[in-house]
Every structure is written in structure tokens, then in C-alpha cells.
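Shown here is one chain on its own, the form predicted alone, set out as C-alpha cells.
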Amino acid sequence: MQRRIYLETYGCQMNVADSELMLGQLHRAGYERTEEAADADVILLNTCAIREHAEQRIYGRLGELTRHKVRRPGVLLGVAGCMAQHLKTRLLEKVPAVDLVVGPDGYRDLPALLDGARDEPTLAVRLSRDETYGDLAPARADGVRAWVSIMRGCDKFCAFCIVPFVRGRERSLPLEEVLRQVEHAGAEGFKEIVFLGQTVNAYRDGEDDFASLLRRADAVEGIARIRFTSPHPSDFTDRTLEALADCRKVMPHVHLPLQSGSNRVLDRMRRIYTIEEYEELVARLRAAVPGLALSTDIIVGFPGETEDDFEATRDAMRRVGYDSAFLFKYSPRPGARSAEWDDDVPDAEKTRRITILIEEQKQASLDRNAAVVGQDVEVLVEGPSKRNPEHWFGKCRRFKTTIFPRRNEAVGDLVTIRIAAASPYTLFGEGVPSSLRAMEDATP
């Protein structure tokens, strides 16, 4: 009988590119995915380690998905991903009823794994040197856009990160392996690539580099957009920065992580740049790719982060003028070396410095796409709009979300639409009543 696999996913997206290995794995070995706990056989959780109060989630909800067992003794419950690996033999120890907990290296095994753990207890936390899972096919989900890792692990070791912890030391899959998976997706129908990678454009297959792979992925047909996350600042070269320049299905957006524009802080990350360096990098991007929207990290309130510090993070997003950020109240991770340190600045102080920023940037957000109104923009279709089934959403090429009314397009079409309005988080194709786009863009 036909065993079957019910899988939850947390964090990042190569977390939902290691969902989509772990599946095709067990799909080999004779699973079926469904989308009730209930009906399952075997429960996993692929976890991740790095958002705040993420170890509290994952034992709450462990502790709801415990009932399955009870009610049917033979289900296995399982843990896999950075918590997995962070956690060990914890996890096993504060949830008896959890049978398998695998780490990042341990997908290749795991119909393996699972069999052992009906018999007891089985923890698989080994982090490898050498595998990358180059070699075997991902059960990716319907949709417009295939994630593809191109490399694991980070060498960087950020003050504040448990990633080299937990997923382990930098290895780039072959080049050619890539390339196999970018020809299948296309293969399979999918529109647009999406490189991952803890440090993206640190991938090295001998003497192939980052811009080496852009370049042979652009030359690949089926596929018409190409975009990458997330990149060092000091892993830009100027190969890389030809290669964006060159290759026509490399989108013109980079998420460019800056974490603080203070030195003195960014020295205290270990971010291994300064500010001056970052933002002379900013200028090279843009001068290399015209209109090119740009996207970032913020920590507010790291341990140590003065007024002036602050102050200087500030300055550097008006300076730089960015599309959108992604911003953080720091909290200490178990593990990272910053943990380790006294967490000085209070929460409420870091409430109110992450305020201003949010302020900020919905500010220079909605300036940003203001600037779009009136042109025309290329959209790839991904469906309907949740809010309204009568409208299409997409992302245009510059990583911005597109809403438009449907008339005969299909998923995965690429669509030119004219930009009537626009809001921080959002840009309205014609057609769209201003009534809707209230409701269309009520949750960025």
C-alpha cells in the first residue's frame, strides 16, 4: 500500500527547495504526498533555525501534531532542517513522541531513515563536505517559478548567524548539475529560475564562477527569467557584474543584504565590509544595469548599536534609496557568537528605531513605484489575486508585485501592462478600480 507523506515548511526558500528534494526522494521510494495531517502516515516538519521564537513554534506545534500519533500509534512524526540540526538530541528528549530527526545533509537517506525510525528513535544530524543532492530531481510545486540551489553551508560566519552551524561549511554543486536542473525545470514548464544559496555569488564549480553560471543559464531555452538570492556585498566581482550587465534574462533586482550602516556595527557583525565599499557597489550595480531595483536586510538595535549607529543606518537608506527592505528587531540565536553578548539595547528602543525605519522605507517605497505610473511594464502571470479572483498578480521584472484585471492571459504568460497607480508595496495595472486597490494592497 501506498505510504503517505505529509510535509510542513518553515523559513527561507531553500528550505522550500530542500521540501521539494526531501519529496522527490520519497516520492522514489514509493510515497504520496497529501495535505492533511490526518490522513498521513508520516509527519515532517522541515524547520529553520534563524527567525526569532522559532524553537518555541516548532515545539507548539509538534505538540498539536502529537495527536495523530495517538490516535494512530503507527504514524511517524519527524523533524528535519536547521532546528533539526541546531536542537539534536534535545528535540527527541522535550518531545518523545518525535521518531526521526534529520538535519540538512541527511535528505539522501531519508526513505532509509524513516524505515529505522519505525523501530526507534532515529537522529541523523551528520553534516557532510561534499553533498550538494547535485544529482537528484526535486518534486517541485505548480507554479511559475522552479527554486534551484546552487550551492549549501556559508564560510562567512556573521556575528549574529548560526547558519555555518547548521547547515555547514560552503560547497557549490557542479556546474553541469545545474544546468541540468535549470534545462528540466524549462522542461517542465517552468518560467522563471530562482539561484539559492547562502552566499550566491560565492558559487565556484572549478574554474566556472557565478558569472560563468548566469551566462550558460541565459542560454538555456523554456526559460525566461532568471533572479538569485541572496548575494555578499563581497562576493560582487567584476565578471558578475558583466554577466548582469550581458545576460537578457537576468532580472535587473538584487537583494542586497546591509545589515547596518554603521561601521563600527557592521565591524561587529563581522560583515567583512564598510559602508563606503557597499555602497561604491551600489554604484557599479547601477551603473552596470540601468533601472536596477534594489532590495536589502536591516538589523535594528544589535547588541552595541548606539544613537549614532542608529543614526548612521538611516543615512544609508536615504543615500542608498531602496525598493523595499526586509527589517529586523534583533534577538540573540543560541549559537551565534553575538549570543554570547550582552543584549543591550532595550526591546522598546528597538521597537522605536525599527518604527522610524518601516516609516521610512513605506515612504521611499511608495516614491519608488510611484516613479513607475504611466509605463509599461512586462508582468509574468502566477494566478489569481487572493484578494479578488477577477484580477491576475505577477512580478514584473524588477521583482515588484503587479496587479491587473484578467482577460485572456494564462499562468505563466508574460504579459505588457500599463501602470495606472501604485502603492508601497504594490504596482495597479489599468483597469483596476481605486476601490479594489485598497483591498488588493491591504497586507504588504
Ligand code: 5AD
The other form holds:
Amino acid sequence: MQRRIYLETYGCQMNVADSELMLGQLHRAGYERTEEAADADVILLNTCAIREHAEQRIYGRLGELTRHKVRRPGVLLGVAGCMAQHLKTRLLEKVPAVDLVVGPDGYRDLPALLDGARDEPTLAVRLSRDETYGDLAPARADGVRAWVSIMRGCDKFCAFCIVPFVRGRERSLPLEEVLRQVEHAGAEGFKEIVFLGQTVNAYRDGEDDFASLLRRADAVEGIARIRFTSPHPSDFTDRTLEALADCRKVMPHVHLPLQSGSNRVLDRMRRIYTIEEYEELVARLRAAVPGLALSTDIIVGFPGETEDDFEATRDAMRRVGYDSAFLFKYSPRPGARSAEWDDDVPDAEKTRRITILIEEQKQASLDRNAAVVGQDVEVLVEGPSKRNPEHWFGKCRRFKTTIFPRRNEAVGDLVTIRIAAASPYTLFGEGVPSSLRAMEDATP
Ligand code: 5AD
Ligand code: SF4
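The structure above corresponds to the form predicted alone; please provide the structure of the form predicted in complex with the named molecule.
Below is the whole assembly, all chains and molecules, this chain first.
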């Protein structure tokens, strides 16, 4: 009898791609996916450990899912991903209903691990130096966008970050395997490729670097757009900047995590760049790619962050002019370097700082989007808007969500849309009634 897998994914796009990998392995072993935990033989959570909040959510969810085991004792409950790697046996101790704990480098053998977990609780948390899964075909979700992991792990060891400990050392897929995946995705009908890696622009396969990869992917037929996330500011080479300028399909948007605008904090974070170097990079990127959109990640309340440090971040954000920003309150991650330091910015102060940045970024995003009103943008049609099926949604070249009335376009078409209105998070084409705009707003 065919076995059914129920899989939930938390956290970043790397995890989304890893879930597709796991589903590929499970399909080949005879599993089919179900959308209902109540129908599943195996319930699996692909988890995130990047911030404390992410972990708390997963504990809550595990508690809820345990009832399926109570009702149907044969059901297996598995935890995959970064939290599995981070907590290891502690997860089995804290949540006794869990049968399998499998870290990011254990997915190749997932079907066998599940078989073993039927007999006894199983732990598979050995990190590998060379596992890339490059030869495995992921079961990609339908859509216009295919996520392609091109490297795994991270060697940067930023002081706040747990990723190097839960995803292991940096390693890249062979270039030919990446290209085979891009070609395959193109043949399957995907229009956009997003290259993924913790420090995606550190990609290297022998003589070939991230620039070589962009140039080779740019030539693949069927693919209309290429994106990548997240690059590290100190891994941008001149060669990559030239490739960004030359490659027609590489979209004019870069997510460039800043983390802090204060050199004192950047140094303690071990980000290995100064704010001056970062801004110089921004200038070079903007010169290479006209109209470039920039987004970023910022942490407020890192240990020892003073009011002056915070103001430096605020000033830097104003000077750079981001199209959007992900803003986080610092939370200590046991295992990461900074967890040993006093978490000395009170939560109320972190909240005050983040609130200021959220408000300022909202206005900045609105201003930048408002500048597009009256212009034509190219949109890749992704599907009917969830809030109103009479409208399409898709992303413009600069990765802004765009909503416009449906005519006879099809999913996967590239269409030109005249922008009539804008909010901080969304562009609206002509013909979206103002009464519907607030409803359609894709607030993150
Ligand atoms: N606390 C708060 N934010 C964090 N991030 C990573 N680790 C932490 C932490 N301990 C943020 C960084 C990173 C993003 C993915 O998550 O901004 O770029
Ligand atoms: Fe974490 Fe820094 Fe690596 Fe990004 S570059 S994954 S923030 S250690």
C-alpha cells in the first residue's frame, strides 16, 4: 500500500528547497504527499532554528500534531531541518512523541531512516563536509519559480548566527549539476530560477565561480528570469558585478543583508565589512545594474548596541534607500558566539528600536513604490490573487508584488503592466479599484 507523507516547512527558502528534495526521495520510495495530517502515515516538520521565536512555534505545532499519534499509534512523527540538528537528542527528550530527528545532511537516506524509526526513535544528525544532493531530483511544487540550491552550509560564523553549526561547512554543487537542474526546471515549464545558498555568491566549483554560473544559466533556454539569495557583501567580486551587468535574465534586485550600520557592532558581529565598504559596494552595484532594487536584513539590540549604534543603523538605512527590509530583534542562539555575551538591550528597548525602523522603512518603501506609478513594469504572472480571483498577482523585475485585473493572460506569461497606484508592499495595475487595494495589499 502506498504510504502518505504530510510535510510542513518552516523558515527560509533553503528549507523550502530541502523539503522538495525530501519529497523527491520519498516519492521514489513510494510515498505520496497528503495535505491532511489526519490521513498521513508520516508527519514531518522541516524546521528552523534561526531565532528563538521560530523554535517556540515548532514546539507548539509538535504538541498539536502529537494527537494524531494518540489516535493512530502507527503514525510516525519526524522533525527535520535546523532545529533537529540543533537540539539533537534533546528534542527526543523534550517531545517523546517524536520518532525521527534528522538534520540537513541526512535527507538522502530519509526513507530508510523512517523505516528504522518504526522500531525505535532515530537520530540522524551527522553533518557532512561534501553532501550537496546535487545528483538528486527534487519534487518541485507547481508554479513559475524553481528554487535551486547551489551551495550548502556557511563558513562565515557571524557571532549571532547558528547556521554554521546546524548546516555545517560551506560546499558548492558541481556547476554541471546546477545547470542540469536549471535546464530540467526550464523543460518542466518553470520560468524563473532562484539560486539559493547561505552565502550564495561564495559559490565555487574549481575555476568556476558565481559569475561563471550566472553567465552559463543566462544562456539556458526556456528560463526567463534568474534571481539569487542571499549574497554576502564581502563575497561580491568584480567578475560577479560584470556578470550582473551583462546577463539579460538576471533580475535587477539584490537582497544584501546589512545587519547593522555601526562599524563597532559590525565588527563584534564579525560581518567582515565596514559600513563604508558596504555602501561602496552598493554604489558599484547600482552603477552596474541601472534601477537596481535593494532589500536587506537588520538586527536591532545586538549585545552592546548603544543608542548611537542604533542611530548609525537608522542613518545607513536612510542613505542606502532600501526597497524593503526584514527587521529582527536580536535573540541569543545557544551555540552561536554572541550567546555567551550579555543580552543587555532590554526587550522593551529592542521593541522601541525595531518599531522606529519598521515605520521608517514603511515610508521609504512607499516612496520608492510611488515612484513607479505611471510607469510600465514587466510582470511574470504567478496566479490569481488569493484575495480576489478577478486579479492576477506576480512579481515585477525588481521583485515587487504586482496586482492587476485578469484579462486573457496565462500563468507563466510575461506581461507589461502600467502601474496606477502603490502601497509600501504592493504595486497595482490600472483597473484595480481603490476600494480593493487595501484588501489586496500583500503585507508581509
Ligand atoms: N537574532 C536575530 N536575528 C537573527 N538573524 C540571524 N540570527 C539572528 C539572531 N540570533 C537574522 C539575520 C539574518 C536573518 C536570516 O536572520 O538578519 O540575515
Ligand atoms: Fe549566518 Fe552570517 Fe552565515 Fe549568513 S553569513 S548564514 S548570517 S553566519
